[in-house]
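So this first bit is one chain, no partners, the form predicted alone, shown in structure tokens.
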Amino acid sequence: MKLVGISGALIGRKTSKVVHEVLQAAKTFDPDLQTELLDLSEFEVEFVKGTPLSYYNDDTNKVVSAILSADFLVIGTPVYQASITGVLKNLFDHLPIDAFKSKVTGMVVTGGTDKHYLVMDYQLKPILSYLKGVIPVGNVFVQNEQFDEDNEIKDADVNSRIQKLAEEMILLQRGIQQLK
């Protein structure tokens, strides 16, 4: 199985760090698991123009292809202006309506206040559902204060929730694959 992590931030390292930690936790739970981190700050995903995917640049095609070929995904976003990032929304607009069908799509969100947690349930979750993703229960929200000055997660509870999310995602995806 292949787990792809998406960090939907163009600046900062916190979101990428949390997505990376989920990928590492998943590898601990299943050493045979293949993982890949797509940090959108490292790609030039073009704005959607309503044309076929083949009309877009190599980075856009590479990111979309990696997502579509993944068995399951963990998607991370910081909260900006009480919403997911524009770069992440633009990426979702490149995907076909059934892009996440039969794929577990875990969520990690970083934000400045505890109220930013609501972005996960009221903005990100509906998009993943629309794309037919299977959404686990134990998604992870991390406040900025739960990182140290080196962007390492300093909160033991957050690390525990990351471990639980990784385990839940693997168990759900295995169950889905057994039904196919």
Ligand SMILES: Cc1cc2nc3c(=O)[nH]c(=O)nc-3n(C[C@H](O)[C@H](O)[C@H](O)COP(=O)(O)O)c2cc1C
The other form holds:
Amino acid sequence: MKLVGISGALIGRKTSKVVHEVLQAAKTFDPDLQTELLDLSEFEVEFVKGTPLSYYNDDTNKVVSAILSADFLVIGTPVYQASITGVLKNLFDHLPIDAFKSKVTGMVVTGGTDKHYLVMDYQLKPILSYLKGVIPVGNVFVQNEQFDEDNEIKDADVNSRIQKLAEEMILLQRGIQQLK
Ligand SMILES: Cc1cc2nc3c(=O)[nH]c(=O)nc-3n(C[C@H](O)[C@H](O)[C@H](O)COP(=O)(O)O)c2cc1C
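Here we have the form predicted alone; I need the corresponding form predicted in complex with the ligand.
Then the entire complex follows, led off by the chain already shown.
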């Protein structure tokens, strides 16, 4: 199985760090798992303009193909203005409406404080559901004070949630594969 992580941040490194940690935890739980991190700061994904995908640049096609070829995904975003980032929403707008059908879609959100932790449930989750993703019960929210100055996660509870999310995603996706 292939697990693809998406980091929907262009400015900082916290979101990609947490998504990376989920991928690492998943690999530890299932060493046969293939993983790939799509850090959107490393790609020039074009704005959606209503043309077929073949009219967009290579990066846009590469990112969309990697998502569609994944068995399951973990999707991370920082909170921006009480919502998900524009780049992540733009990427979702490129996807067909059954992009996440039969795929577990885990959620990771970072924020300046915990005031906006419900962005995960009220803004990210409805989009993943609309695209037919199977959303695990567990998720990971990390606020800035839970990172140290080296961008390492210093909070044991966050690390435990990362492990649990990775394990739940794998077990759920294995169940889905058996039903296929
Ligand atoms: C443009 C912008 C808007 C932000 N808006 C919020 C916000 O509404 N609520 C919040 O808790 N944090 C907000 N933040 C803080 C980020 O969510 C937080 O620093 C996050 O950890 C950044 O993740 P990154 O390092 O992956 O970029 C904002 C940051 C930026 C740059």
